[in-house]
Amino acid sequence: MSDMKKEEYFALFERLIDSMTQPTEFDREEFVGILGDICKLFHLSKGVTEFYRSLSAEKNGDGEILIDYDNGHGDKVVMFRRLVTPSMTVIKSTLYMAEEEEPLSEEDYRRVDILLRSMLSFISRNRLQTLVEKLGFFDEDGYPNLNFFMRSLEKLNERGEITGNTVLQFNLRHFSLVNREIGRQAGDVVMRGYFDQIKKLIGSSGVICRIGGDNFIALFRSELLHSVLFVIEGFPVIYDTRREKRIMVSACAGVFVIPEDFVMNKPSEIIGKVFPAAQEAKFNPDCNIVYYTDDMNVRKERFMEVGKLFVEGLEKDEFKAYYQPKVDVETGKIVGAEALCRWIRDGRVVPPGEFIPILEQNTDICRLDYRMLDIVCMDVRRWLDEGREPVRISVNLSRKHLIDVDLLEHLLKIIDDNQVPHEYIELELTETTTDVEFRDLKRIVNSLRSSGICTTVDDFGMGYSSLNLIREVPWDVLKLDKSFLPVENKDDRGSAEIMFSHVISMAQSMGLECVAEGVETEKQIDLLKKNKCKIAQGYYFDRPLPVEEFEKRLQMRSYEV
């Protein structure tokens, strides 16, 4: 190798190393240009690099192939190197030369080999960094994740540009029903289309990430909020371009408009504001979009306080069962009752609305359900021992129980430990809105029925899968939500009566016992009689009663009708 060629080689080698060790972003165009100059220096005709994420990917030819230089004058292999990294990724590089070119000298071969091994080592680290980025900041479907969002917040804050932005966390409404209606593959297309629509709206200065399932979080300039909320409230997404099929998608969202005087010390301070607003939007039937207010911090503290007092309440036996009779509307006879939880603390009855929604945020509600079932079983056992004639008592079970694969064993243990015949216990479960919950619900109801325990679908008509629910799940009792009962002096009373009549007729044809809850007037009783709905529950007969008062009603056995 001549001195001039050596000098050029060392200059190119220095440029290559400098390109590979830049502290800022890697400039691939510059890197490829240097490789081209090296190929020209050694009269190489082509350089090919291959990257495979695993050995099996290499075997199947499933990788990325880059031709970094090709002058089109030959493809005789002069050098091949293969590197398997500790993470089992594979990088291969092949150099080619024209047939008529003079072979590389021993010294040139060694120098090219050093360059090639240096390049492979760099590519290995660079690709590993890319994989780490992908695994750490993107989910399995390619959506940016929460880590990506947190990093974006920190970058924005570092530039002093955090104010003037809005953070929006949203949950696609009833998306499991979308999957059920059009199929999961088309559902994925819909989700991506909705995501892309918001991404297009907020532009490159904003960011939108998926934080799990059908939950997303976005950051964008506040002046775009109106346009984004337009999509949140409902936007048609095409999922079949050939047949022009589309579906309307909407979301519920929590909104935090970052004030001008806001100082962010860490990203969790912003997450901690938008998450409570999003939760409130998700569980608020009247409002799909909730803005963060300082009052939410007060409610958060209340949540924590209730959680602490709940444990104390269990230990001090502060939770009691109140019984609301179920009455045969023809005879006035008490044929059953629903056990409703009342929290008696410091001589005051804590309204269920002050603690039930809070306990439903985690599995505390399951502990309460088990306690209520235990109380009911102890009361039924005592009535039997005292020679009373019990009626079947229904106990509510939260949806939170559906994920418990051992639920049947837990329920039967409580019932059987109290030596209560299964015929006296009825379990009420509400409708579900997700595919997973629906499958679990079928499993649980089938298991309870095979154990001789009566099951009820509660609040029928409030969910979005009612007909499918009673068709596929073997319920014993259908409990009509009070919204089905026609209300006097309402314009739609006629249509409400028609719906009520048809639901009763359908349920009876399927062999289901019907219970109407929320019955308050004599005209409603007349409507039940007219449509042969035999059982009513509501203030027309009695409010939920402490056990002592309920026992007096049981002794009477019936009301006047």
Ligand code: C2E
Contents of the next structure:
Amino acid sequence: MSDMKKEEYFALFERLIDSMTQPTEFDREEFVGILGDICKLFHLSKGVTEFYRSLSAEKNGDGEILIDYDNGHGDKVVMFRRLVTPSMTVIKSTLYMAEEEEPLSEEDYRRVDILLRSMLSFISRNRLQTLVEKLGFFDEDGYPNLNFFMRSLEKLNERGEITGNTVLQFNLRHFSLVNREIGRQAGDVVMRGYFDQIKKLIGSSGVICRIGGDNFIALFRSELLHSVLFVIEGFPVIYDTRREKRIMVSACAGVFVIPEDFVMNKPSEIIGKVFPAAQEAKFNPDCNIVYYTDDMNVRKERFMEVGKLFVEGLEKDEFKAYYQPKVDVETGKIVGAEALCRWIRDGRVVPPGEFIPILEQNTDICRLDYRMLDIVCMDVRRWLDEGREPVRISVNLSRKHLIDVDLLEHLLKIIDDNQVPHEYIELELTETTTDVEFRDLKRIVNSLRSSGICTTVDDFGMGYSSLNLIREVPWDVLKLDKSFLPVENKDDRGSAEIMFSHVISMAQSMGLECVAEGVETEKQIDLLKKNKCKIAQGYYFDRPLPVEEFEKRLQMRSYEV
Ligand code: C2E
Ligand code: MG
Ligand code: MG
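Please move on to the form predicted together with this ligand, as the form predicted on its own is already shown.
And the full complex, kicking off with our chain again.
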């Protein structure tokens, strides 16, 4: 080999090493150039490198050409290399020369071989990395995933550009309803359309990823927050361009505006802030957008603690039923009672407001409800055995039960195992917010009714009260939320009274028994009487009572009115 050729060879080798150690991504053009120069230096006419994802893909010829060079002068094969990686991807390279060309000397053959093998091993590794990237950083629908997001945070942080950005985690509202209304396929189009809209808005300096189902996370310059929130509040997405069909999509979101002095040690520090805000937004029907505040993490820790202590509390029988009497306002007679849960922990009576919202974040609440029903059934059974005349006791059932197809069976098993006649048990359920829940609710109330168990719609008037709820579901009792009761010295007292009396007369004409809860004053009792709302529950008569206290009231049977 001439000195000049040797020098060219070394230069080529250097260039190859340079390209292979570049931190940038695989530069196809560069490698095509190197292959071309190898061919020129050694008088080769053509070079082709192919890549296959698997052995079977190779068999079926289903691969891609990664780099090629062809001067059109002939195709006599001079070298063929095939590399199978441990993950069974295949990379193949073939070099050709013209028929009339001098064959390669042994030395040249070795040199070409070294160049080609270095190139192949590099490309195959690089290709593998791209594949792994695809698997690790994108989900099955091609959306970038949480890993992608974390890596983007690290990249930004590395460049010192993390501050000045805002992170937003959002969940599409009622997306299962959207799917049901327009079909799954159109639903996919809608999700993509909404995603693209935000992606366009946040531009190339932003990142948006899907983190499972209809949950997303995005990072963008803080000055864009206002326009992003505009889309979050509600944006019409076209899902059928031909027929111009569109649907309104909105989301609930947690927001973390990264402060100027924020120091990120690892990406989870940012995720850990936006996540609790997003959780709160999701579970708070009154608030679409929740900003992160420092006390959220304290709350989150308490959440986790409650979750842990709950199981222990169940084992140690720390949950008790307190009974609040329901009273006939005309006669003062106790006609029923509601069982309300209290957690007796370290001598303190913990009210449900401190733990039920936490247990409702997963299905722990269902275990608690079953326990409460069991306690109530045991008490009723004991009262019967002791010859006391029990009253009907209502137990609260969380909405979380609605998806349980075996709910009725579970309830009946507890009641029947305790040998309690069904007429003594009543179940209180609250209003639903989605159509899907509504359908389940209807099914459950219907089946309870056929088993002879009374049902109550609880807190009516508090949330999304809909008339359909009482028209289409065969409830026995309608319980008016305390916010419905007119309160003295309040401006809207007049209209509250009108509403109150209308709802009662409507419920009565539908054959529903009415109970007013949260009754505290004599004036309110008078109002109930005037409107023929027969039953009241509230501090006016008694607070929820421990079982021994309640038993005394049962003995007494009635209050003075
Ligand atoms: P709820 O079912 O609507 O229960 C009525 C709530 O109103 C009770 O609060 C009761 O103590 C309170 N209350 C009764 N009379 C008055 C009054 O005159 N004035 C005022 N201001 N409040 C009155 P509590 O016991 O704190 O329970 C709160 C909520 O927790 C319940 O609302 C119910 O939704 C839930 N809860 C309680 N026990 C259970 C349970 O075992 N399972 C489930 N799933 N939820 C429960
Ligand atoms: Mg209730
Ligand atoms: Mg209530």
